[in-house]
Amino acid sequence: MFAPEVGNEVAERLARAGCVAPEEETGELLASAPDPATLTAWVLRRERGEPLAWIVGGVRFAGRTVHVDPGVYVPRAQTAELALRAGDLLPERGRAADLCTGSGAVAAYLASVRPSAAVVASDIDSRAVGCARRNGVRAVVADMDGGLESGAFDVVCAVTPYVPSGAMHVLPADVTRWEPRAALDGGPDGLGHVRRLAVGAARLLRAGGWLLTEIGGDQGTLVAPLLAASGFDSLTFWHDDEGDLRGVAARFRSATSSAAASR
């Protein structure tokens, strides 16, 4: 529809504004754009940062496209790792519950792959709820596990808020210009919302049920007795190709040994 030299100028305009792959995103906005003037808004908008899946209205997700409105936090491609390792444990007619959901990425990635099992998702923002509704996920608005049924689920993943306080500066200035600082920032260590987590998990979970979620940095040392006092064991981190830490893996016991280990 648009001519070479268009391509071209857009991919020049988005590298002069700091973009770290012009051409692929020169790619999808000539592919998603209807007409010329939409074009010139939309790279306008990129230029000033606005996340390129907000201007499309969408991202490619573990080989999927997922639709993403404005203000939720764009899923993003690492933690398809993530979603592929929670379908693996998912039972064909198990349950799923996803916390923190957000466009509801994971949990509809879930629901694609074990089209028997049940798959839930919760978020406490409710535009994050409505656009995962309108990617096909049952998704409720609540904080972390409040509201989902005791002991029924065989996995609960989430991509809880994990950058700590004081690192959220070395985040690209577009991200923390645009997207909500609460999808971000887990306190001073970055484990406020994993320790929640992991009590949230162990009421949800079934004795040999799985919690996934995304880590980073050196939490890891720092996890491992958290999820311990939780009543989890056989604990598997994964790390991207660059070896950096970025999730973690944990199986639940039961609530028995949970309410030993607090004690």
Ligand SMILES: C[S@@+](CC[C@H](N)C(=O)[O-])C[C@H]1O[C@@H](n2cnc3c(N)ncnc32)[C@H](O)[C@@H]1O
Contents of the next structure:
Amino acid sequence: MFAPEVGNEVAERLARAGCVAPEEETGELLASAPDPATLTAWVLRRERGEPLAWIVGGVRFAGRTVHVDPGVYVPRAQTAELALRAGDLLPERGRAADLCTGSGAVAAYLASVRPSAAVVASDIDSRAVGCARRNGVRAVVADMDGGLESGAFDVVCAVTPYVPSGAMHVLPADVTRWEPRAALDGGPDGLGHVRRLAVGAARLLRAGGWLLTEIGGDQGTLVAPLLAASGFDSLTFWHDDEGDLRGVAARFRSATSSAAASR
Ligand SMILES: C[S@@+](CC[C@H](N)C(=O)[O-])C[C@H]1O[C@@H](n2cnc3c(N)ncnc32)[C@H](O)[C@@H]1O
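The form predicted together with the ligand is what I want next, because the block you gave corresponds to the form predicted alone; please supply it.
So here's everything in the complex, that chain up top.
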């Protein structure tokens, strides 16, 4: 509905504002804006660095559109790999928990590929839980080590905050200015939440169930012993096309071996 010159002008403005994919973003803005006044307001918001997903109301994730409310962490394309792997590990009628669910992108993906499975989710942020529910996810407001039934799950996944506090400044300025710090900052070595996740997932998983979590940088060497100490084995790390570490899957042996390992 917008003339080509409007698109050209928007793309130029976004490029001047520092957007890395101005043409692509222009396409999304033009496709979603209901009228010229809204488009003008949206371009201004984007020029100020507000996440595109908050402006247009959603983002594509693992082949689906996910609603993303303002204030909620925007699911990243790289996280689709974790979702795909979790889907492969989840039995048809199995049970999965997505902790730190944010918009519920991973949980919604799991529910879509395993419609007969029971998928639940939690997040400490009530805005995130409201958003996840808008995405059709059964979500509760809870800290990552509370709110869900013990020993019941085949798969537990979580994209916890895992950026080391000292590396927060390396993130793009728009990310740190707009997205909630509590969704990003993982403490001194970035693994503060992952340590708690390992203990909590050992409580939630049945023996033989799988934990999947996102990590990066050199966290692989740190995460291996902490997962082993909570009773996990069969660690599989995955990397992106540039060879950077992106995540780990680990199998829970049993509560007994977990207790023995922690002695
Ligand atoms: C990096 S975001 C990941 C969101 C989502 N899984 C995704 O990939 O789009 C981390 C999420 O963890 C949540 N969070 C932070 N601390 C938490 C805690 N102690 N317990 C539960 N959730 C927490 C944040 O609110 C945020 O939604």
